[in-house]
Amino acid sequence: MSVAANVTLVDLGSVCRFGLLSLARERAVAERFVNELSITTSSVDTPVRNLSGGNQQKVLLAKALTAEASLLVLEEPTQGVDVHAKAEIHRIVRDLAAQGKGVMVISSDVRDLLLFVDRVIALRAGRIVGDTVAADTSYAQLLDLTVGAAGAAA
């Protein structure tokens, strides 16, 4: 499907009259998320499949903005992106999360979780084994908490 279809299509009320839809509409909502979250592409009629990985991870993020949701959870949101489009993605988390959305992210790349996240709750076999201030925990600290290497050690 295309940029604006995939943007849109979470809340068809919007661009809808009449049970009819707007394709103005979907376009204008399309073209915003675009201009909003700099979303490289050469129409919002491009199919999705066509845009580079971190471009597709964009447009999730603007489907998710369409539906107006207070929660976002986005699992291994840099995954396979290039490092302008992984700071692109950092960026537009932290404004989300500075417009007071509730933002989880769930990432396996402890170094990236530490340039966006406030705070981090790490994992092992399934249980909490810390629950830290990101700005006060290094890469070395987590590693340990999520290996388990410290614990190993006692």
Second form
Amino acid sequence: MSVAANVTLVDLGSVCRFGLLSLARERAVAERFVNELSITTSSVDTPVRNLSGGNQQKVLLAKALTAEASLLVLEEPTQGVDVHAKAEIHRIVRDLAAQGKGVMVISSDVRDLLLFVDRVIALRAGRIVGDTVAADTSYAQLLDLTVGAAGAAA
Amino acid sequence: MSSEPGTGAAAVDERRRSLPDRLRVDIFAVWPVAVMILIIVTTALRSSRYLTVFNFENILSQIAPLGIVTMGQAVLLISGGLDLSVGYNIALSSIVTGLLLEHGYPLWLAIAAGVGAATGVGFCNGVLVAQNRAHPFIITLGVSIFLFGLDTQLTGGAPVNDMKGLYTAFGGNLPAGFPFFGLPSLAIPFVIVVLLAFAFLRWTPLGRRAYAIGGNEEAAYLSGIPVKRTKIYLYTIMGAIVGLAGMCLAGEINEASFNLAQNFELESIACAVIGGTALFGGRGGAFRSLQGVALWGIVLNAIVFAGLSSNYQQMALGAIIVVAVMVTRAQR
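Moving from the form predicted on its own, what structure would you give for the form predicted in complex with the partner chain?
Every chain and every other molecule in the complex is listed next, the one we just looked at coming first.
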């Protein structure tokens, strides 16, 4: 399916007129998200599978945003994404938080996670072993909690 | 669909595709039309009776019931499903209508009951497919075998041979005074169903959800699409289309019997696939499937004009199906 069809899929009602899809509205919504999230695509008609991994991920993010939820849960949002796109996903998440939205990020890429979240809850074997402010937490500390000796003691 | 994060390595940016690449996609999309033109030209050169309005009207009425079913089948294929019960479901609708007419019930009631029965079967198919993880292939096959038994039981094996008002309506050409007068009357429901299928797939949320589910069911579910409910709707609509096809076919040949529409299930799937509808969902369309139906009709007819036996029809159609599948695969 095209970028446009994907972006509007979650909330088809918002692009409908008299119960039928308005393709013009759909394009407008999709183009707005392509600009806001700087999705690199030749057009909103391009099939999503032809996009790079990072841009596919941003399309997913756009889908989640159309739901206009106050809480977003992102699972591995930067997995398989190049460095540039990672930075943009960081920026988008920061923007959302700045707008007052709650964003919960689940990630195994701990080094990357520390770059853009406020609070880190470390899990080990399904139990919480740490709850810290990201700015005061180092990669080494977090690693120690999740797989090292510190977490085993907790 | 965009469900797979981390497919970056395999992904190709649209802009990097070369111009010949894009042109090739278009050639793939219109190959049935090219083959049709080839067949029409060669047959017309061999026979002076071929290029007549009468002959093409003949093809149209011959292909209309299958064409109607193909539109519904295409929608199901796009959604990642299919319906193998259409043949005996068409028969069921014709038998219900035929038996009621035989017992003197009014035409409108007989038609409503026939179409209603087929729609009910479609609803059952939908519920069974939605509630079950088994592939629709085996579920609708089971329903098909059930319907075969039911059809034979209802008629006692003997066909109903007088469809009364239904034959008057669909058995011939449009009478004088009608718009498009002279055209086979079956052309009207056929054209309406094709246009409705096109509009359905392009402009309705339900049609869009069919593409989404067929493209990637898991991703569609995670995008908040009510997958089960959508499937039930789609199969129920298919039932109604099948009922309409049943009325057309029974009216056209003035008969209701269990073998009225034998092989329709596989032929409708074949037509949709020849037109480029993906067998496992996500891609396809009404006009593309119409190309498959048209090629089907043209080939059947041209073989008759070539003076060959109907065995060659089967051989030609079989070959076309195989070529179609290869072309669709190469298109990816």
